[in-house]
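Below, in structure tokens: the form predicted on its own, a single chain.
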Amino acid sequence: MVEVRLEKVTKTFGKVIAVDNASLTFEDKKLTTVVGPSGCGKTTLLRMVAGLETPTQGSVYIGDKLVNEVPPWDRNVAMVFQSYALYPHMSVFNNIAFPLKARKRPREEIKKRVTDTAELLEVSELLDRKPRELSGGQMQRIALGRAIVRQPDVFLMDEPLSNLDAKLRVYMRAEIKKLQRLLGVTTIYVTHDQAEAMTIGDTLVVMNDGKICCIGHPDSVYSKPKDTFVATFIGSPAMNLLEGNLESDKGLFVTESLKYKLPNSMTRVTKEKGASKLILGIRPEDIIVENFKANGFVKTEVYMIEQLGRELLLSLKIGQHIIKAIAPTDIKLEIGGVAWMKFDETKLHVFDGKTDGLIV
């Protein structure tokens, strides 16, 4: 087993902290995505494990060997960058070769080697051309042939998709997943892309400021999400809040433009909790949106229509607040015009509006 675990680590830049305190552990054989906004410290924790940073506090574990004190080539990590990184004087059979030659490797081993990766990658037509002469997809696939080729223990990611294109970025990924699956190495995969990380992983880790805010599998992270940033940060569109108080006599969630009749259960637990000022939260897929009046609809403005395709996106206005819902296109709505919208109740959340920590 390679496992990759840090304990209590945290990496400061003179009064900056990039990474605070951070504990978790990276599991064998699995692929972990590491997700949040630019400069949350989720590239700094990556350059810890691959010994290019030294924690400032803390201990890194690969496997069971403390590695604070290993330099990087002898830790055994393959690291994929951004910017591919392939040397452009070289073919594309010397920039995969290249580990293995400055590992002194044996000709007729790093032939084989490289021509088992190059198939593997579906680049074996490739090994004699230069990088200039390659697509972005065919580069970032001679970047990962050059990890592979290594037979590394670990696998570290540095948001290796975001110079391709939307479409590309797509079909990369889903190679990536099966390829890690197929090697069965553990992989740590940086991304700023928070659908890329919860499609392509199986474990999905949120920091923000330097902290790890959550851990977990990316649907239980999407459906019960720890506090309202990941509730925000995680979904594309974001999650709806709505900030208000607790009428608990009549369980009522009040604010200046809504009253809403929370479910006996969400009023319950949430007096037990001795919560008054709440957060209401509702993704913009749970809500039901008819252009005509039906029983426990409420009324609403059309501030706004965006054509998605497949589905509109609408801005919903009641009072001061904007409610962002999705809706099939054959709705037949104008801006301006009238929309009833209805939330599902089993897809409601409720939040500490003190703490914004998930009640219910």
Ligand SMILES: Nc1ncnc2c1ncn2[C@@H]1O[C@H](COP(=O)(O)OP(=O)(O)OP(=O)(O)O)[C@@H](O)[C@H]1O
Second form
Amino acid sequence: MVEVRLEKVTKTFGKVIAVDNASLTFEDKKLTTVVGPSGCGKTTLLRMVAGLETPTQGSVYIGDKLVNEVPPWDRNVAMVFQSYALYPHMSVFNNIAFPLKARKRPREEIKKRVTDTAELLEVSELLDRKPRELSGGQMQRIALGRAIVRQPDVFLMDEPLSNLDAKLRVYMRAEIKKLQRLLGVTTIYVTHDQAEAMTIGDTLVVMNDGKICCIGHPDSVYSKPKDTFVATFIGSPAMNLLEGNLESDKGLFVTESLKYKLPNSMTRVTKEKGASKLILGIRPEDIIVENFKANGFVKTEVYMIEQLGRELLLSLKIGQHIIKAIAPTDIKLEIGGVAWMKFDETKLHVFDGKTDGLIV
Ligand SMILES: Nc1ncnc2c1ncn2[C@@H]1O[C@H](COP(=O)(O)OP(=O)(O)OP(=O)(O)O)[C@@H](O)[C@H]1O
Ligand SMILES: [Mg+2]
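With the form predicted on its own already on screen, would you show the form predicted together with the named molecule?
First the chain shown before, then all remaining chains and molecules of the complex.
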């Protein structure tokens, strides 16, 4: 069993706290994605698992072994980078074979493992080529091949697909997921693309500013975001957030330009928590839009209409609020006209206006 565990790990570079007191377990045989904005410490975290950085404080375990003092080459982890890092003067065969040659494995074994790996990745016909004779997607496969051929305990992947075009990226992420399932190797996959993190991961870790914000199944992180940062970082277009106050006797959420009757259960829980300054959260896809007045709908002005392909992204204006909503393409609306909107109450989120934490 090879889980990777961090205990109170901190890494500082001078005054910069790159990773701040991180404790978490990357589960055995699972693919865990780590996502967060640029500079939040993802690469540093990965490099500490690889042994390329030493924690300033705390412990890193691979399996049951404390590895803080173990050099990278003795950790049996394989890292795949964004830049592929292939050797330009070597053939594809030798690029894949490199880690085995470095370990002085017998010739026959090397030949068999490279051939098997190439077959698995469907690149057998490329083995004699040089990296410059490959497409970006092919280079990425070879970089993966070089990681797989070692039969490591852990895969570490740092934005491995970000040099590929959008279509190839979507294809390759499915391939990586399939491969990881097949091989059953514990994998930590770093990306700043929240859509990629959501679709590929068994578990999702969100980082911000060096800290681990939350860990969970992608669906639960999406449907019950722990705070307003996670709520707006995960999901695109982002969740709408409205700041206001609770008029608890009437159960009304009130802003300068909106009065919204909250479901009774929400008012009760919010009152119990003693919060009065609130942030109401609703995802664009959880807003129902009509072009006629209907019971319980609020009047808005259509501020902008954007085509997303299969649906429309509407910007609806109520006083100082601009609320993003998804609507079917056949709805008849025009910019500057009126639209009627209603929140799906089962999908509403209430955050504490002081702490940003989820209340209900
Ligand atoms: N060797 C280093 N020396 C000094 N500061 C560093 C070093 N490596 C990283 N940092 C700083 O630590 C913080 C975290 O960097 P890191 O590369 O881990 O972020 P990241 O989440 O991978 O970002 P990105 O999405 O842009 O790759 C940043 O503020 C960065 O400038
Ligand atoms: Mg990085």
